[in-house]
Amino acid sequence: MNIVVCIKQVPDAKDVRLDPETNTLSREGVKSVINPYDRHALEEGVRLKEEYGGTVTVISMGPPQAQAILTEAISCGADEAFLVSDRAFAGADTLATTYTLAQAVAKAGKPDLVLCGKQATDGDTAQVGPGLAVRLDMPFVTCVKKVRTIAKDVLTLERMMDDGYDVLEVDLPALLTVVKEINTPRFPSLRGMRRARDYQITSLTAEDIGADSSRLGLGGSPTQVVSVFPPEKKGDRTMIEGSVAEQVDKLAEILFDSAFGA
């Protein structure tokens, strides 16, 4: 089974901050990591390979420094890694991103299963996985919390819902986006780290993937981020003292007055 996992390099959530001058994410001095949801997608791909056989190919679209997360993916059990990197990709929204990734996936070979994290922690759109599935003409399931079985090109899984989970069957090839409940990511093994140290990551440019330049980057993005700003800080607050029962009564009184007036 040919499994493709799409991963993204994002700023470590503990260090994310806004530049007060530009109102954009400040990445200077901020550690970059594998997007947390993508780490679970990678683990699930390796787990399924170990259970059902096949290969895991990891693809990331990003600047040259994104090679670091691909090297880490190799150390965690991925077989091949491709970095899709070109200045032409800069400023891509989710539409341009899914087009670029679809071209790269096709270049890497026809997959039986594509795995993505539910969403990225820097953009939080949750659009890339479903959008990529449409580009690849595959059925897709989002928010997958467990892959039960794969038999006769049919995958049985559990999809997380607000009030529990659904059990679904989907024909392969297919694309899944996963949530953190699906597994516990492994640490790199010593053997994996040795392989990753010597592994040469393949870089793909826009020309390499046969991309239409009019559909790439900022020029191929119908949506753009106009501004980003932090929530307004409010200094007014009320401290409630007393026993738990007294605090609850006081809080109920404050909420009632706020909703209906004193």
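Rigid core (definition): largest C-alpha set, two forms, superposition within 1.5 Å. Everything numeric in this text was worked out from a predicted model, so none of it was measured. Residue numbers count along the first chain shown, from 1. Compared with the form predicted in complex with its partner chain:
Superposed on the core, the two forms barely differ at Asp198: its CA moves less than 2 Å between these two forms.
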Given for the second form:
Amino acid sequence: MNIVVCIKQVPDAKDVRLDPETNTLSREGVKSVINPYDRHALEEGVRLKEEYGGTVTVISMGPPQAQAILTEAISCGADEAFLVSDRAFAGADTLATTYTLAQAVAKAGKPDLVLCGKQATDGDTAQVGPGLAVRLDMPFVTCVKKVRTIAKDVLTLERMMDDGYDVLEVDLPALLTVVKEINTPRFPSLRGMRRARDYQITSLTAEDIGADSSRLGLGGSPTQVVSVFPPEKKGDRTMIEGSVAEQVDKLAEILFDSAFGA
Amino acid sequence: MDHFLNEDQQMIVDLAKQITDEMIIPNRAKYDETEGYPLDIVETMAKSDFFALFVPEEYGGLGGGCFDTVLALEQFGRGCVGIATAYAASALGAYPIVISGSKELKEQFLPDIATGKKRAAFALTEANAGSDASGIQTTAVEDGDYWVLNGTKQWITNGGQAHLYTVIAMTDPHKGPRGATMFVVESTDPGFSCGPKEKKLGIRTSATTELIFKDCRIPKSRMIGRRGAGFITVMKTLDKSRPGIASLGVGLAQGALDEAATYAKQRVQFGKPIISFQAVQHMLADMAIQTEASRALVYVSAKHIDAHPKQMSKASAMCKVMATDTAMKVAVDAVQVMGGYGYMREYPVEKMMRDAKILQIYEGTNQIQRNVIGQELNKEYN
Ligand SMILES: Cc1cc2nc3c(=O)[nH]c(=O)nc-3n(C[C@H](O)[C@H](O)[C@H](O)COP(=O)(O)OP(=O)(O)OC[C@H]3O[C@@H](n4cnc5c(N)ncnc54)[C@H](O)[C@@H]3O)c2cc1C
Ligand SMILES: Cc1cc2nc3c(=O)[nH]c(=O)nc-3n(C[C@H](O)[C@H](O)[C@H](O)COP(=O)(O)OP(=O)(O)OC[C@H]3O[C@@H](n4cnc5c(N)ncnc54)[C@H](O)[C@@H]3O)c2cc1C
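Next, report the structure of the form predicted in complex with its partner chain; the form predicted on its own has already been given.
After this comes the whole thing, all chains and molecules, with the earlier chain placed first.
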């Protein structure tokens, strides 16, 4: 089975700050990591490969620094890695991103299964998975929390819902977006790290993927960002951390103090 | 301090550190408290190829070097010596096969040890044979195509958790120490069983049990090396494994120093952080000196052993004594620096102090190590 996993490099959520002047994400000095959901997508790909055979190919669209997450993916069990990188891609909205990724996926081979995260922790739209599926002309299921079986090109899976889960069947080839509940991502392995060190990631430019330049980057993006601003602050918020028991104690203490004075 | 590790070695350190920080440290108090076996962590180590480190490449491993294993154990030991012991015991149990096993025996067992599918244990000690290993009373008698084992081993790490045990037994008691032979016993062999888990001062997560052999019947092919060469294999095994115990000591000392120094900067008494008091500074300085010096001796000894010298017992014993005595002292001092808080289970140093003690005892007490070093000196200066 040919499995393609789309992974995105995002700023580490623990580190994210807004630039108060421009109201954009300040990326300077912020560590970049694999989008947390995409770790689960990669893990699921590697597990399915281990169970059903095949290969796992990871693809990321992003600047040259995104190499780092592809290397990490190789050390965690991916077989091949493609970096889709070109100045022409800059400023892409989800429409242009899905177009670019679809061209790249087609270039990387004929997938039986494409896995994405549910959403990216920075862009946060959750549009790329479904958009990509439409362009690849595949059925898709979002928020998958379990792949039960794959038999005769039919995948049986569980889709997370607010009040439980749906059991669905979908024909392959298909695209899934996954939630964190689906698995626990593994650590890298020593063999994987050695392979990743020596592995040559394939870079794909706009030309390599045979893209129509009018559909790329800022020019290919109908979305206009008019302004970005943090929501108006309504009252103070305190995050309570610790175990459930500790949080409850702390909350009770705060409520008590606010009712009766400290 | 920079030890000029190569890329492969640095990877071992980085990955072992990641597993230690993200999995061992957050779970160590739980495993100490429940005394349960850390199966999830051991399986993570296996998936990440750590059990391949001490197995030669031709049998599915990554090389089998002493130094590589030492680097991993130092990190794991920094997190928890109990959990690290569960890992180290497999190396100890595998070494007799690596060192003296036939090609068939290696092919039969080492690939599964390298993947972590099978865990190993090493069984020497008995009720009446501790430091004086020659006092073992477990016997193995030939019966057709089988060996039949009878006797009881005591305090065996990974007892009940291992799938295979490398066991020494008397095959020719009249020959004394030259009448002992090593065997591989599988947990599923008829006549083999394990006692209940012992209750211990420290390393509570690590399983320590009796092994009971009652007409335990194993195929002849399970003999390790020559008949009568059991103690030679035992000595070579321990020479190779002791730097691993030493590195657990380095890791534990580093962990205790990290805790104590961090705390000393935060704790304010008499209007100042306690790290500003010279008495505290000097304790921390001594802890740092001893830890660094131990690390250096352990690394050099492990590299020396990897070069396959004729004589390695002295280096192996020296680094074990130095690093484990250091671990004990540094752990006690870490508790002292942290005062009453250090004594509380809320902080990790009281556990480190309990865990450190075993390092001076198992794989040969530090008194016995000094005997070995002394005997070598006696030979050198003649
Ligand atoms: C209104 C708006 C305006 C924007 N303007 C700009 C802009 O001007 N300049 C700019 O640089 N960006 C801009 N972006 C960001 C950019 O469009 C998105 O980051 C990108 O299209 C991916 O969308 P997302 O982050 O919401 O991913 P989601 O749709 O939330 O991601 C879902 C999954 O899709 C996959 N995926 C997503 N992105 C990639 C990728 N790059 N490579 C591989 N797999 C991927 C992953 O598996 C991920 O888990 C804008 C976004 C929005 C919403
Ligand atoms: C938690 C734990 C795990 C263990 N795991 C294993 C294992 O996996 N496999 C295994 O085979 N064994 C294992 N052991 C056994 C361990 O190796 C022995 O406990 C150790 O070798 C010491 O033997 P002993 O306890 O019988 O002490 P003894 O030999 O009775 O020694 C008692 C004291 O006398 C001192 N002493 C004895 N002889 C001399 C001498 N000649 N000169 C100076 N001082 C001397 C010792 O140093 C010690 O201080 C384990 C023990 C423990 C506690």
